[in-house]
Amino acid sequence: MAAFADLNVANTNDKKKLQSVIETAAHLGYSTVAINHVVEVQPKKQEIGKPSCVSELFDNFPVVQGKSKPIKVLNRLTLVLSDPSHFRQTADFKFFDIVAIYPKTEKLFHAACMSFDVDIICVAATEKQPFHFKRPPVFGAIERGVFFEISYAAAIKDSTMRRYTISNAINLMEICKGKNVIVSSGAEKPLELRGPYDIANLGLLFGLSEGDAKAAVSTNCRAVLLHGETRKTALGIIHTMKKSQPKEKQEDKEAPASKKAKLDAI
């Protein structure tokens, strides 16, 4: 059975409200949730700080419906930017399990896809996407293991936002074909949460296939967490390339012993 995750639960200073959302998520069958700390980055000022320890939320974390283990709660950072030069990777990033970026411009979207060390790129839900998605940056993000996120809570609140969410999602699907997509809630209260199977069905409205819609709340979320772990531990892949030898030496090396003897005699 797949482990479901909601990687976007809105952070709030109201502890009881946050507890209620997490308890509801566990009751709906989510094994993992991430508390989303949103920071609007200013040109010359970027104070993020350390998030509250999730262990302080509960003495005993709620048990996931249908499973015998408690829900796993993580911390996520989402940076809202309008210019690539405002992005600064700081030491504070290590305090978060997931780092996401909400790009406001096409230039920033391109930079986030091609070079920024983040785990998630957010797609607009409360407004029409301010730029068109293009193949090179989207494919670049997929190749780097970065995921695109569609949040559905805004679509529940308002019919206009619902049109924006669905339209923006379909525009993305036309390019990425359902690859590297996750669907999260962005929920601020329990009533804005939906069960994972309901979200898989909602994914069909976003242009996802049945398999991709289910992956968007399960296996793809797991891949995001693994990407975050790799980013935090600064692990990478070493690419080795065999150095080409000079032509004469290569021929000499590949020549049979009898031919070598004749060449030496000459």
Second form
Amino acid sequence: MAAFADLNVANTNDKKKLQSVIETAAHLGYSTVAINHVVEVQPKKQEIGKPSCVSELFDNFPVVQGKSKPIKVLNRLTLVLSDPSHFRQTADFKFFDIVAIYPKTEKLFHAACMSFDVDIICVAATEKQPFHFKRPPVFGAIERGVFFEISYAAAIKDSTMRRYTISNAINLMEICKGKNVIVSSGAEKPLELRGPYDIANLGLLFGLSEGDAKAAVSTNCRAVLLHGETRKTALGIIHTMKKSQPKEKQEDKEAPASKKAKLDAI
Amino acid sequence: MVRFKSRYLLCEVCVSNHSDLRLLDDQSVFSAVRTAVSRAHGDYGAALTNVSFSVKYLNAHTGVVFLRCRKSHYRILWSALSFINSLKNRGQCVPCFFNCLYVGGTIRTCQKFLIRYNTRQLHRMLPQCRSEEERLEVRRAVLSCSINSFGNEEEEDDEDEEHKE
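Can you give me the structure for the form predicted together with its partner chain, which would complement the form predicted on its own we have just seen?
Let's see the whole complex now, leading with the same chain.
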């Protein structure tokens, strides 16, 4: 069975709410969940807060439905930007496992697809896309291994948002032909989550083919996680760990390299 | 042989507090699904649910629902299920969501899956129970799924699997 992942769980300060969302995700069958910290970058202040430690949330992580391993929780950062010059890679990025960007302008979208070091580019779900997608940046992003994300929580809440989400999604699919797409919830409450097979079906509404829709929830998410991991390593070959014995270090050296080669080959 | 083929969607209704689960009712589920399909797919969707959509089985203790629809249209129904936010029952509004567990061609295959799923649920929930009474209650609630309406064989199967544990 494929490992499903939900890479967008909204971060709240209420610990109990976050715990209940993660428990529901484990009950539905998601093996990995990423807590999303959204930051609007202003030119004056350049610091981005540190994320709270994941192990503080639970003493025992809930076990995933259908498997015997506990659910894995990661941290993710989303930057909402309108100007390419505001993007600066600070040292704070290393605290987050995944980095995403929400472009508001065409120039930024182009720059993000071609040159920025991000894992995910978010597609607008709550408003009409202010710019049209063009083929060159989208294909450039696909070659680099950057993924496009559609989030469905807005579609569930409100009818007008549903129209925006579906039209933006179909717009994207026409150009990228279903490659490099992930679908995730933007859930703030446990009632806004949906099971992975239900999401694969929603993908059909967005214009994905059956195989692509299932991949959007499983294999593409795994590729994003690996892409994020390789940012912490040096060229994807060396992975440092604290208190590691030489044998362990060698195993870590081999694994990311082969996975990176797989990503490059796509 | 020409016959009407149908698909049975095995769904679980998830609520935030368990006490609300007892309010589940055939009629409320039926009307909720119908409104969701007509909102998502318009008049075409509403017409589809008129044809052969029905709620076949409902278990208020665990929230398991069997929905039946034509084989040619089950995807449309399934995609609209994700948009259901709440159920209305005699004036009360229960916030919930539908989680589709399995799609089968016959009720028997759905039941076989449900038995396997329930045993897995038991494995997950029993270690967390603290007292013997809780355990008995949990067992009873989960076992009550494969009941009377569909014959006694399944019930015996389930109990046998229980004893083996």
